[in-house]
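Given next, in structure tokens, is a single chain: the form predicted in complex with the ligand.
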Amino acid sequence: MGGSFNPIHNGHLVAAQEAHCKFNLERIIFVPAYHNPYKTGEKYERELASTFHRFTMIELATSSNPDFYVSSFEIDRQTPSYALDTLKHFHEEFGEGTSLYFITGTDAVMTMPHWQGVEEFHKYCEVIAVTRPSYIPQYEEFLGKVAHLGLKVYFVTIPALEISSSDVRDRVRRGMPIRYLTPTSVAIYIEKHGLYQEQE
């Protein structure tokens, strides 16, 4: 599951959590973007916090779920981060025998036919893209566009929890509380920490 995580909420994790079981996976391996090619600006860059608070995190919040992994391949490369490349990476380590599938939210799907090397996913990957009570997918549109691709995608709908990244940032700025939001090992990191506090 790839993503910015900045930082990792209770959303993620249930997607997370969902998806695992309903495709019996043997584990979920988070992997935070170092950099994200298709978020830019200077409110993205000023709000981005460093990849090791935002690893940490991942690892405060999936400690307690044995099935639950991080990996630092993207955050490590230092290069913007291309899924392809993740998807090869894990390909090779884990050997022919084992199926891999890109989880990712509904939202992000919709844009994966531009992503680059989306032609060569079929060959690494299923996708699970899990819905965001927010975005109401059109997946007639979205299937338009990928059937050339060969790539299998299945729609998972999640229990609906709205929490995003940003709403996370956007409520720590303006002292509300995050606590059930994300875990609270994540929400004392963050205050601890002072993340996210920086005014406008």
Ligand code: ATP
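Rather than the form predicted in complex with the ligand that you just supplied, could I have the structure of the form predicted alone?
Below: the lone chain, stripped of partners and molecules.
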């Protein structure tokens, strides 16, 4: 499961658990991005917590689930995070007999035709696109655009994904509570370290 996780919230965790159950997965590996090459701008840079903080929050959030793991692969490379590189890494680590699924938000998946190396994705994984009920993408149009790529994409609606990382950051800035939107351990961590409090 890839993303910035800035910060991780309960929507991410519910989506991971749903994918784990629906697709009978052995484990979910959360892979925080070092830097998303498709997100740019001063606001993104200003609001992005350090890799140390984001990784630590994921560890706190997932520690009680024995099927959830965290990988520092993209962070350790300290280069822009391209999903294909990560897929190749895990394909090599787990071997030919392992089926890999790439889990991310539907809004990100809809931009996939423009991703670097997307034409190779079908060699390494199938895609699980998780979406919130209020987001209604043009599925048919998207599937038409990627048909030539041989990519298998499954769309899964997750009610808890109405929570977003940007909403969590905004609430922190405004001094509003975020407990029950993120795991309590993450909410405490954000408060303790003063994350996301910079004003616009």
